[in-house]
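Below, in structure tokens: the form predicted alone, a single chain.
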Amino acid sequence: MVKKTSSSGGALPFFVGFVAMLFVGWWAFPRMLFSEVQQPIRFSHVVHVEEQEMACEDCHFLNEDGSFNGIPSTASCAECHSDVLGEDPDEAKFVEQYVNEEKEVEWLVYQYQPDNVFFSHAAHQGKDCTTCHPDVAKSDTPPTYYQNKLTDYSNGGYKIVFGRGVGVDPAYSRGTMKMWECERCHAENGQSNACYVCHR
């Protein structure tokens, strides 16, 4: 009489393999795909927004031709920081290495869009900035820039946890500038989702 073998011997290797795949796909692969980069200067929005009561538009504004000035130039920052004002070592670094040397800071742009995407800040100026961007006004230190090694794009400043972008701070806990979000917002506000609206 032939003894029937147990099926548990096949289930265990399958389970171990399944867990191993989850570990590689959700934990190991994202760490291999993204590199962590820090901004060249630790810029505090808290100091500028809360302590100095500056508005977003003081640094981020529309030019007369409708283009958007997303990042202030060194010259505009030097209007206040021609000399070191406080005791912050990063402010001193900024004045010494960029203002005095008349160099632009190579800021890392979290929401940089691909070349085939056209986004007009002028068309969206009625929206609050935090509709699309993380609320950086409450940040004292810029979030880590997670750069995709294949595309060079940022994941938006989110910490990668189990393969997904998850913020370490509530200000960065949501996605931003993703195509599906743009489409949903357009649909909710009665705007066209035709391809040519964003891709030209």
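Everything quoted here is computed from the prediction, not taken from an experiment. In this text, rigid core is short for the largest set of C-alphas that superpose within 1.5 Å between two forms. Positions refer to the first chain, counted from 1. Compared with the form predicted together with its partner chain:
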The other form holds:
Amino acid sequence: MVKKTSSSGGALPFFVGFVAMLFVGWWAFPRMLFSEVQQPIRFSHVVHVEEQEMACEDCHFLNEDGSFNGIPSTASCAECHSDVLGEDPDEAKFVEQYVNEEKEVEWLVYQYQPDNVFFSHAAHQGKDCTTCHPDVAKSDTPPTYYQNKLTDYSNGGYKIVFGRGVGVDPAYSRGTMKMWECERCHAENGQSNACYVCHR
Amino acid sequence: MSAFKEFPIRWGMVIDIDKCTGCGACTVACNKENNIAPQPQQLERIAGKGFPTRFKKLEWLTVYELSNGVQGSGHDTAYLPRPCMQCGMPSCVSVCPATATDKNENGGIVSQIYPRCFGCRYCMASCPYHARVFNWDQPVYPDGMEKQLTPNVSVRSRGVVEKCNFCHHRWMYAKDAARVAGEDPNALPEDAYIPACAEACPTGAIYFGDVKNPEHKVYELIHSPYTFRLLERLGTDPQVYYMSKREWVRRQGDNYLENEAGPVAHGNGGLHG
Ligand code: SF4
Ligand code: SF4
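Structure of the form predicted together with its partner chain (previous: the form predicted alone):
Now the complete complex, all chains and molecules, led by this one.
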């Protein structure tokens, strides 16, 4: 009988290769898939919410026709920021480049949904914003926006550890809501999961 | 078979054929509201190959011309706008292998979820009203037109089926407006929700509302002796109703043979519910 010997040197090369593959799959690949984008202006919610004691609804309100105002326009920010009020260089940048130029800021929306999704803020008024959104009210610097290079959607912002979004790090956005998340909440609250409740 | 549910709200459309002049404003309004791109390629294809147009042109609401077939002074014409009937028993739903189309929401509107549809077109084959159309081409909007798209309606890609959905998004926005105003979103007043075609019709031939709500005009109208539905004898239980005082129109609405009796002017045919 011929004794079988490994020609490649036993378990060690296997182990090294295994670790290398894990490294590629869990660490390198996700970084290739997402580009990190920062908001055009470092908007501080902390300054507005804690120092100026503004409520979420002061800027993010429902319109009379039932639609949601979303992110305020440059014009409504300019109601206070027609001139530079503080020391912050980003505020100065905002006033110079957007208010004076009458330009809208291209804010990155962490929860941006595809075209065929219908979401009603009016129907979800009773919910806490952080049920779906990252708790940006406590952020001084907006979370990094991880943009999927293939789909353009935010990943979103889950801290990418070992190739997967792990946990929900408050410093990161929760990212685009997935269909199963909407469906689960609807089911738990006895709401309809009919196609047209969320699609258009 | 009663596989389909009854819903507390039943959105219904009543089209008065005697008021319709065949102007086509409803079709234009529908195309604009629902982001249907102009299709020069399709029109060329139809002209070149003589394909039956009903299978080729993207249009959710088609106006058909009816004739009583009489020559000379007795001749009469009528126009019949045809959206999706939102059938109570929709054959399109039971055949869909992808559950891309369903009748599962209060209001009874038959849904169509475009990204889920893989374009087998079973539903088109099964629909007795030719209400469904297929995207043979990627939509191309002429320069500047993309700025006029309705943001409330998603744009469909090539390879999926689409159809009229009673401008469902308008219902959603009407409900939101009611919520903000502190009213009951499930008890909308007359005309709070109205599809684009009904809104655009210059003669007011298209009535729209909840046929189960006595406060809505359509509640009365569907019980008129002149009201009928298309191909009623198939048992599809449509939510679109037609009205005409002309008997020949009502007879054509259900393909009555020349020497066949009926239809009796009796309202909605007893198939309701
Ligand atoms: S074409 Fe689309 S909607 Fe129609 S039956 Fe096939 S998958 Fe379903
Ligand atoms: S008219 Fe055709 S497409 Fe509309 S519900 Fe009936 S079977 Fe389906």
